[in-house]
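Consider the single chain below, provided in structure tokens and representing the form predicted on its own.
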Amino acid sequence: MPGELPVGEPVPRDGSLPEGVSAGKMPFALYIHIPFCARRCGYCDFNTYTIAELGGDESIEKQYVDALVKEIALARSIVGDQQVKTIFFGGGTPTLLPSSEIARILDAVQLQFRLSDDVEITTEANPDSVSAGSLGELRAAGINRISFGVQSTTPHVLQTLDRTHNPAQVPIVVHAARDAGFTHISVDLIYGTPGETIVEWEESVRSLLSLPIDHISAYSLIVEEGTKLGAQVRRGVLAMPDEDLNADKYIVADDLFTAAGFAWYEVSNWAKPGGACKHNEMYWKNNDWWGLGAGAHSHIDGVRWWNKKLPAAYIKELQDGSSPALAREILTDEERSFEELMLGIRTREGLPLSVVAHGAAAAALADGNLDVDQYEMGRVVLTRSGRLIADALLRAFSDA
């Protein structure tokens, strides 16, 4: 099933950690999962609903708010008085609900916590979920941040991928961003649709650095099992993603993005100098962060856990007044430290190379997959030919 979440030990149902776990000890951020969509995209496996599939009663997103709200006060009864960093929306699209659901959430947030002076508060969008007005309203309610779902501009692949936006309205709602005020902008792409030629991906590539942005994402399409993608790939209605044309792709942009102005800090992501996202950066160094919302995850000091998936479930838990989480893990050191090798090997930051395996690095540097001058300063840090088998690196450095 999409979003099969993994299994571990049971949670209190009033939410408290394990006997010595606390927050404070790191940064502390908040996503905040809204799983609602206009319509499922044959590609994605994350926690996602249409209306319809909810049972088509649409007071359901103000129930939803009122079990945010609630959970936030559970986070606040848990980790205690926090400063937050970052507050991120995902989903779904949030932007489906109405900005002042978005606002009322915001207003729960700072009820319970304290924002840090230069918070940095995202909102994921697509192109048809915004209007100029409803990014002005977004923009006075405390969002600072937006993220537009583009991945493509070519319609044939907008077609494949099941995504509902007409290309020619991104620019209009970047734009309208900019004027209502959003001064860091992201978009997302993703390259390897069936179907899509190198040169129809420069084409969205340079369409979007044509625009007021200063940070942009480039994932390589993912065929998850339990998807509407997957089983056409599994028929052979569609070719499976051909990975040496996704590198030749990566690459087109990688030089075409640091020919505008921006530079990779995370192997899928480029930003203008002041651009990169703060909240990404949160997970990348393995800060502490509540995941608010149907499914979200969280991570405290070395525990994780996740929510009940289901709209229903959750907001049912939150009503009895019980914690919404479904299972969670303690991590080893062994694993944290597998995890903190995981996500500093993707950035530009890199590790230091006493974590690495130092046979599996001296072969990476001699194939020219690191940087030489960070390499003898003591830090491992990807080149470009390396960012390409980021993944083969790991499994290579994790051998000690």
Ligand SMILES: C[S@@+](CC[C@H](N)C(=O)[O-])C[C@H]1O[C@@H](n2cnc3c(N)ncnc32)[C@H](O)[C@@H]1O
Given for the second form:
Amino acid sequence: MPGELPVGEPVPRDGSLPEGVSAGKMPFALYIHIPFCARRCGYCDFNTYTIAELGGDESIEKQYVDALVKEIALARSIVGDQQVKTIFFGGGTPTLLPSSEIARILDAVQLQFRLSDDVEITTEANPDSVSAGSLGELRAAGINRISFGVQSTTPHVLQTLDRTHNPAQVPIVVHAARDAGFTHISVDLIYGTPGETIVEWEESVRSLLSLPIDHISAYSLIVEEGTKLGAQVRRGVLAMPDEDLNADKYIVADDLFTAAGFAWYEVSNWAKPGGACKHNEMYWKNNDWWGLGAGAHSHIDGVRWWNKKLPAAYIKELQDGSSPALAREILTDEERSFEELMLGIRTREGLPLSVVAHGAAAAALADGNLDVDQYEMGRVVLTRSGRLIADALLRAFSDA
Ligand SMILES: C[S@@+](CC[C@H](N)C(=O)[O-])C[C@H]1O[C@@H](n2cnc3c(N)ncnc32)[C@H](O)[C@@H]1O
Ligand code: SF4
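Switching forms now, from the form predicted on its own to the form predicted in complex with the named molecule, please provide the structure.
First the chain shown before, then all remaining chains and molecules of the complex.
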């Protein structure tokens, strides 16, 4: 949930949905935001804080989990008896919480909702925020997928990114996760950090491919306004990531991932068979999800809302018996269609040709940016050259 929150209309104190809007028409997911980090990485503008930034009182973690438990009950009272398909603990660093607190949150979810038999429960984790012991506890609590923020295995790149972990910790924690019983293990990588050569990037990719993982996300570094990295780039202390070099890095990674048995299923995501993240797919299909926690966004039946951003404000609302929602918007049909286009175009499944203007699709096909076989079957699916310019193609498809 990076960046500024949009402006919307107020949400009633009891959090109720507008007339005629209800859950249950689409599959249902929960996102649980844990807004705590040991240190803020210089590039990150997610809604996260160090305990020192929150006043230095560690008891805020327990108060925060108490508030989450209250919001879970609030969600149940609003959406009713839903079956939960996926749960995703994101952050921040969810694994900074003691595993017993993660277990307390999952117990509260199970008290209020039914979990599907094949429920996927993921947590994000920083490599230095887990141990063999805590991984076993997380698995015992019901977490069945873990996503490690590795970013790079090159020390000077990790230093530029302000990461706290040492690359040598990565294989240790991935194997420990495997030993703890995790069969779904993902790693996040970032390419394009100032000073990173293509050889270093290739080494990062290769070293991860030797690990027992079934999913990889590789993101191009975004220089966010208002971050330490943003200021360093503005002052000229660090160079802006080079777009051509980034395209080469994407190609190198895509080739290596593919050769190792990972297939792309979204522009920035690759998985081995059975390893795709079901929770991501819930977002991309515009299904329903309730985002619990400070600054978390929710989407139910075309209504989107977002919670107060500061943990203390979030906790206070729930302590007072109110919804922590700050504002909401009701999507118009046009906005819903654009969202479907924006999300669908990036996926391997693609979109029906009928939702993309014919001229723009034909031009993209002629330029080699759309898969010919899929096009003939009436679908718009990007080729690799198309994936490299997905944002420009989206503009062309939606302008037309
Ligand atoms: C917000 S983090 C949360 C998980 C965990 N704290 C971590 O850092 O891995 C989720 C992912 O977003 C990525 N991310 C955050 N800011 C980014 C940026 N400016 N550009 C690219 N990726 C970013 C992180 O590197 C991480 O892999
Ligand atoms: S550890 Fe993750 S969430 Fe925390 S500041 Fe770094 S990238 Fe952001």
